[in-house]
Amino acid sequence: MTETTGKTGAAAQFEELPDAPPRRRLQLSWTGKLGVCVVVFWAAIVVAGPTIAPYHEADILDEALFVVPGSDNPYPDTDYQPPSRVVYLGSDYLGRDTLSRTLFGARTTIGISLASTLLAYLVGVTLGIAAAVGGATLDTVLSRINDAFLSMPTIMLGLVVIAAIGSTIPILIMLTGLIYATSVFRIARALGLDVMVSDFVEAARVRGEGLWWIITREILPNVAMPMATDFGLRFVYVILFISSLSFLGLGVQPPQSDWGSMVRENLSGLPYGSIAPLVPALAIATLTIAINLIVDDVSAHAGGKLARRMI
């Protein structure tokens, strides 16, 4: 009886606690919107790319294609021509159609960034909420050993790893997801230890609630904003890491193509004025400047906190 009557009072001292803070409706503004509007872009580009492009990816288009009516020289050089009606965006230094290639490059860049990134949040989401429900044990188990690898940098550790055991999708797909998701862990860890403390927490375990319930319906809902907006720095950090590693040749492989390696690969048309190597530049530049423009707004509409977690 006297059991009974004390968890009644528990749980009278909360009943006046709302269950979750209340939700506030997302709003952008113009540089918001511009930043949506470019990802979208790219968005529909790594969908119909490959179909509106000119030329396969792989094709080194013909001499005849750069013959001018009337010139002295029937056979034309068709690397790194300029832009003309054959190639809209110009020819790289094999004569492969600078336009066709940045399209499937979308594909290729776009993807593995994409895949690496929904594979550190699956792991890092999983164990950062693990170590802030599991007690004080687990907690420093899984930080420790999350130390070890955060110790260690990410490039370095990217070339050692391929340069061991090769480069291929699913190994870049893998390695880059594990090595974000050291990050993601900690931000996820941060944000549930937290809620945990929160007063519609306590209201929840008063009432009976068991872990799960209390992870499914009151953590993860009040950490999805901040994760959300920490999503999309990870996507541009795992951007440029697949690109810098295409860049040093360890990436992608040709004669597949992605930004990174074609501006490796181009670099040496700079001098003679060929823009195959800004194109793929300009276009890692307007998608990561683009998802950096939402992730501020969101984060400035949040009055800075969702910018301070961020790692």
Contents of the next structure:
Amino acid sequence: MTETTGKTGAAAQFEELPDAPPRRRLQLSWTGKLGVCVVVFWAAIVVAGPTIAPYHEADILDEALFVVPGSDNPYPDTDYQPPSRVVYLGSDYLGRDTLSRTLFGARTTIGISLASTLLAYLVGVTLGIAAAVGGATLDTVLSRINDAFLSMPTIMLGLVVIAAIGSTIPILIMLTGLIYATSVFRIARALGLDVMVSDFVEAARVRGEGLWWIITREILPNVAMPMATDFGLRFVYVILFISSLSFLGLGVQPPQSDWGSMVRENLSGLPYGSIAPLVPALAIATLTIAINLIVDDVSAHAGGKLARRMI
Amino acid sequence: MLLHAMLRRIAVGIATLLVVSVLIFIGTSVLPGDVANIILGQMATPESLAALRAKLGLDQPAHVRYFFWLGNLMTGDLGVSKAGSGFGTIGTPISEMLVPRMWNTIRLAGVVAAVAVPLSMALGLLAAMYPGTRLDRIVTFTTLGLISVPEFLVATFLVLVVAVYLGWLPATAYMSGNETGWQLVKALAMPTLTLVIVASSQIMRMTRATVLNVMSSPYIEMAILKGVPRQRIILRHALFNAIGPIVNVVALNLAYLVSGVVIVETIFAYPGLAKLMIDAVQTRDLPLVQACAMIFCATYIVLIFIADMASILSNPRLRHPK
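Now show the form predicted together with the partner chain, given that the preceding structure was the form predicted on its own.
All chains and molecules follow, beginning with the one already shown.
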């Protein structure tokens, strides 16, 4: 999406050369545009959510707030109340405001997922590129270790570690980041190897460029676009993983709100027709589907080859 | 040559299992607070701790303990759980707890596979036979939606529709383990339906993509030019070449069921292996977590291995590597 930005001095000069290929602009379809709108909406909530929320996430609302329409009698309960002017999206199983908790939860869920994905990329890309350029021995060692981690289902890996050391937000970020670094490693390594055998890297070597120069000037720019698409997909997986852990009661701990745990704790309200579990569920669904729609467009733009690589 | 390739894969599979067992062992054993501490809890005194450690073999160095654990695992002795421990006893043997739970999980997974695999392959094939039609678009959009939301979301909405609005089934499946006939069907219905939906959408998408991929190959083009009817092309030419990749897809997706089962058993309080493991994680019953994780990872590796074998057997080029 940042096709037009980032044209600094050297790049601009190159574009003026007659044989430079014309830059293709990314054309988003209407579904892609819808996706961008939804993602921007949630990004805004992450920034502003706690400020615009009517209550605090941990506030258990006072009984006096809930008054039967047309009389002065308060409701007998404050939990699982339907939407009203007091609580716009109803209240949850403890009588907390669902809207406020969803707004606060956006920051927790998206923040943790983003931090984990960034960590996964930092570790995965560093090691992946190192394996691609560092020679056969390093490549074999790193790949074998990686395969061992990949051969366990992610949720099992998560459960074993959480059983051993418990669950706090820093542990959650580290754990998720390292689990997903394994798949990032695979892609970064594969892409890096592709570039390493290309003619222009050969030319750079013959010119006598150092390894660091080749990595920063040849490899990273060439793997950037595919990795960006993969980042979107990986981010979705991380959101689903974190929400699933929270849903199992092993992720973000109460009273902090998080979309996954909100679905779980309010599940018992479903039989009474409460919408408390549906609001955070819809929040997760809209965000993940929106990101997928954008990724679809971007990978079509990048030639669609990626889809087969990213399993 | 084929035998050689198979033996190689088997060796790799066993090696992976060993590495996974080391990882699980390290993950749960090297950290502070060993099983003796957990079992004794409040009642721990230095003497009783030392005695219990000697009894359980915990005073040995880590690599010795690992081989003891692995040896016991091979002979079916999975150790003792924290559950039921107290004065004088050291807890319930894990194998006793596992067997009924495992049976429940196998039953659930079996029913899911029996329903999901034929259903999703048929729908995936239909979508691939008529690409671009309304049926194809419905299948593609629905499955894209389903795979981008978490499993628990599918389950939540199913409960909402089937149990709350339609009132056909109870919202949770509390099973005692000895239901029969209609009771059993009712208890299994919701977890099965959720897992079928989750698993089918993946298989459908990949079946469709695989068949379409085969359809774009030169010999299919030739068949079209010869004037072979569409149905015959799909059923006689494309399908046979797509069977290997499709078996691969099915085995891979059954392996992904491992994580689906964890979520679904928790939501519906289904007394399976995964529920046992989640409870063990919550009470930090490490020996039980180890045993369950080993079973799940082994299943996963075996299924991946089957997927791998299927793709070798179905592809002559892989069968006779140059």
